[in-house]
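One chain is shown next in structure tokens, namely the form predicted on its own.
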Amino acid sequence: MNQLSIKAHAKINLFLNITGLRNDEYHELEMVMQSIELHDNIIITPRKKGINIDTNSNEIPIGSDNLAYKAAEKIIEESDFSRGVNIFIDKKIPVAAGLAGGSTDAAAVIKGMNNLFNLDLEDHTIHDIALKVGSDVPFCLNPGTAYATGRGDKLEYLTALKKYKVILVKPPVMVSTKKIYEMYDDLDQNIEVPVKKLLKNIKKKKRLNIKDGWANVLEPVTRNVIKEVGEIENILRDKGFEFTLMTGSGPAVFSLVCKNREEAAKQLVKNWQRDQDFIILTETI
């Protein structure tokens, strides 16, 4: 086999809570990350020497700033692999949206190179490489539903979430994750996220109800910077999709869709009036 194609799935945050600032200047997080069907396609092929990134997108770097490049670099550093690699990123996930688009590409490269080149890296080595590339990369190695703590790298995989259709909307703006976290530190707010209760609801496979306290503490910060986040949320809620939240540091917004609302969701996506937005109906996996 001289080529491998692998799906790199996006994620959403069902809740995101911050409990403090760590000594390493990262934030101490509590969040549930959930994979969705929306994905990039990563195609890996061997080359004689070096790392080459190519893509169908003009919004992502193709050099060492790309997380997929960094992942390949770490694999080469920490294995016996002595050749080079071509990586093509067929980009479907919106960039800088809070969907882990770069992290999931990196995770796909780590898994893909390990499999394609028969590197036989142990699980702990793969996890360590992933964490060196980025905080969300370890989760992206194994799509599903997980409770993440620490800087997002300590994972407890949960009972598979009941499948939901997901309306996903991203306005045509980007946001700096670093800037949003810095602004959060300066913002006086008091959002209580009932973490234990929400985890219990997932484990018991209860229907997710926004009134139970699902929240993203970064949402007010991003809404202050990007008015489109609030505008999109208001549209979705006005249309009856109550479980609507921002994911990550934004600006992408999602709604979980109950079975009896799936046709309404299809019509909403089809007739969406804001023609500059990225909008898609996808689903949890």
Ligand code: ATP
The other form holds:
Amino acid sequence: MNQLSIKAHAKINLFLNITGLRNDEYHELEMVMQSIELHDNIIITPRKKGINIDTNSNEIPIGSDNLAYKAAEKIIEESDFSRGVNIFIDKKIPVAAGLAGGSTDAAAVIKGMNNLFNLDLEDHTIHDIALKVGSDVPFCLNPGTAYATGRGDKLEYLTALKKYKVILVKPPVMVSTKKIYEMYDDLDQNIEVPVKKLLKNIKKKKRLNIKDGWANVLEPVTRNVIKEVGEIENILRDKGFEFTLMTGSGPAVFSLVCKNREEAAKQLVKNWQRDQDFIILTETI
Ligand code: ATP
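The block above covers the form predicted on its own; next, return the form predicted in complex with this ligand.
What follows is the entire complex, opening with the chain shown before.
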């Protein structure tokens, strides 16, 4: 086999809470990460030497700043693989949106190179390489539903959710994750996220209800600087999609759709008036 094509799924956060600042300047997080069907396609082929990135996107770097490049570089450093690799990124996930687009590409490269080149890397080596590339990369190695703590790298996989359709909307603006976290630190706010109760609801496979306290503590911060986030959330809530939240540091916003609203969700996506927004009806996996 001399080519491998691999799906790199995006994620949303069903809740996101910050419990403190760590010594390494990362924040101590607790959140539920949920993979969704929306994915990039990563195509890996061998080359004699070096790492070559190509993509259909003009929004991502193609040099050593690309997280997929970093992943390949780490694999080459930490295994006995001595040749090179071509990586094509067919970008479908909106960039800098809170959807872990770069992290999931990196995870796909780690898994893909390990398989295509028969590297036989142990699970803990794969996890370590993933974490060196970024906090969200370990989760992206195994799509599903997980409770993540630490930097987001300590993972407890949960029973899979019942499938939900997901309306995903991203306004045509980008945010810097770093800046949003800095602004959070300067803001005195006290959203209480009832983490234990929410985890119990998932474990008991209860229908997820926004009134149980699902929240993202970064949401007020991003909403302050990007008015589109609040505007989009208001439209979705006004249309009756109550379970509407921002994912990660934003600015993408999602609604979980219950079974009896799936047709309404299709119509909403079809008739979306804000024509600069990225909008898609996808689903949890
Ligand atoms: P997270 O949810 O992990 O904070 P995100 O979805 O907000 O991530 P990304 O799409 O990963 O953000 O993009 C963040 C930055 O990373 C962008 O500025 C982008 O240029 C850079 N980047 C590097 N490699 C990639 C990649 N393969 N795909 C997307 N962005 C990348």
